[in-house]
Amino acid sequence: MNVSHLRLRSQVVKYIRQFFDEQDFLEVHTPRLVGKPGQEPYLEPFWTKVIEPNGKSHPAALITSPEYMCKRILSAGVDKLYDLGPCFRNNEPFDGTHDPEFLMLEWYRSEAKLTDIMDDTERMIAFVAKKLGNSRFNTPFRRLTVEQAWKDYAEIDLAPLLEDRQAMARICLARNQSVALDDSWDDLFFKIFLSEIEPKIGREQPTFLCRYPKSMASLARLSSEDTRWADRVELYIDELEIANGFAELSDETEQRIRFEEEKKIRKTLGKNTWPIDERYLSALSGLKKAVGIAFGVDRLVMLLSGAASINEVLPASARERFDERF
């Protein structure tokens, strides 16, 4: 445990609220506890029940974002937004930049575009280093699309190869990567992006990466000017994720589909699925053009405090919470 690193985590959050409030952000603080969480390939729910007094019990799972019932606080009539708050997500690593409870920040704007969230990010850490006399982060942030990276770091021309795994696949062949039958599109383009690209992304000063593939769209709206891609965009620092945001789907009928392919991937994965958040899909219509973005304060503090690992920087690690070797 390190109490100069709890210190300046604390000073962290007090000065994130402090920039969101004078901004006239709303502060809501959704549930953790919910029947319906989001279905997302790759992330796993903590599972539990809640047993009323006459012995009825209802599955119920931690959150691993509080972006559903934010949005419908938005859909609601609020203009912006912001919840901070805990985490949880099983089934991560212990590598030092993942935790299974960590501390998320999300904020939301009503009628906005994915340039204003970026501009809110970029201002809010800005904010926050000032306060605390660290002058390591210099604005602007690069903003880079992923078609860009792609040719910068990988020399690759992206384009041509949306949605075709034929050609993606010889790719990876060509670039000494394995090819498995059952490897998507997706699979395929990771495996070039996270070998030779992402380590490279926001080594040099923070980069904002954004318009992805409309296949990684996940809750993010298509382009309105190239519907092959996403507004979606990603924050690195010092070659680390440390935010995810999207120009938000607000159509009802794209998002069910959606989700319906989400739970077919799960399900082929061997994962457990769940019914559908039918309110989440009823309020979208609410949402007209909004903007998000996911932010993770543990990494923040890790990068702000030059600590190795968010272990460092919070109270106790995983591994001293849950591993009895250690």
Contents of the next structure:
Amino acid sequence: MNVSHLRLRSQVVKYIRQFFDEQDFLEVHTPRLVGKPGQEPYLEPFWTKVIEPNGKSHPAALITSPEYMCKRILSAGVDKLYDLGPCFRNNEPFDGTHDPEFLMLEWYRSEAKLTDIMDDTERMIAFVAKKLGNSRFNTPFRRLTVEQAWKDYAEIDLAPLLEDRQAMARICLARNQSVALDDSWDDLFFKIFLSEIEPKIGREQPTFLCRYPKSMASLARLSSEDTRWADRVELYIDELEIANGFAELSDETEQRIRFEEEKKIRKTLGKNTWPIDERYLSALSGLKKAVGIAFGVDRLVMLLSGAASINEVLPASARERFDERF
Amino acid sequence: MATPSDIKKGIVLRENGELWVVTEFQHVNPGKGAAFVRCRVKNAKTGKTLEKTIKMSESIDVVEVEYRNMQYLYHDATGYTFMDRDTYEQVTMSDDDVSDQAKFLKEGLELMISTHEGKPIALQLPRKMTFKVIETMPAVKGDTASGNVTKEAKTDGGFIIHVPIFISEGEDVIVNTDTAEYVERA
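Moving from the form predicted on its own to the form predicted together with the partner chain:
Everything in the complex follows now, all chains and molecules, and the chain you saw is the first one.
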């Protein structure tokens, strides 16, 4: 246990709250235990049951992100809000950058653009670092589109490959990546991206990677200038992925289609599915050009403390908590 | 067929007739994407290295290698020479092939070497090895107040590791050869 890292962690959390409070963001405390968690194909909620005294039992899960409830509150008429609390994801590796329980910060703004949330992120990190007397982050951070990153680091022109699985498969083979029959376009994208591009992003300077192919949009709006891309952003610092943000989709019909697609992917992967959160869907029309971002606080603490592993900024590692052999 | 969860350092993958030795690997879950294993692999024939990313649900072809008991003899311009402890046959691996693991080699060290069709492919060092600290700063009273304080120490293997503040010169320490990190006092 590293007490000095725990002290630093406590300060980081206080300064994050101070940053948002001073700008009149409302701190909301959304439920950790819900009936219908996010249904992203590659995130696994922890499931349990809520039992009433009369024995009536309801399926319940720990949230993988507070996103749904945050957006319902936005839709109910709050313009700026943040949520800071633990989130839970099963099936994540015990690899020094993940823990099944981690501290997540999410914040949202109405009537805003993706660049506003990037500005917030940059200013918040600079604010916290300055309060701690840490000068390691130079602002402004670099802003790079996914398309440009492919050009710069892999010398591949990504735009003509969009939605063309065959062309993407040829690129993978030419670069010694395997191509499995059931690999989707996204899977092939990641084989190149994770091998040749991601390891180089954020190394010299914190970098926002933005404008993702629309198949990776999830809850993001498609870009208004070019609908082949979605208004989504990820922040990389050193080798860590720190944050993932969207211009929030507010089209109920489109969201329903994407949820059904995600459900289908879960079924193909042999995973369980559950009903779509209808309250979330009907709240979407109340979103006024909202943008939001999810931010990994443990990872920021790692960067600020120089800790090599997430385990050093937690009171006890996942191994220690769950693995009998330790 | 094996799955990517079987991947570890030193295993050999066959793809399109070529053999690739895994020298490093890491599990990655990109945001909103499937789970992958990112490996650094080295072509067993040409020595070319590259990054390869494999989806967790894929099947992979792991080549059976022969593990031979070897003893490290010496290093010269041709590389590192080892002797098979059963057949007394000598094999040499180039500096590039041994790369980072070279620092752990001590004359007479007994280790395993994986071979494929008689050709040495990768070293399997003992997971924990003992080294002597030959140079480090003396501990100062009060240094331990803030928790996990470490300092640099040079070992008789010539490499530097981080050790707890209470370790002094001349002490033997156990080093994890996978991570090149201090484990405990010997």
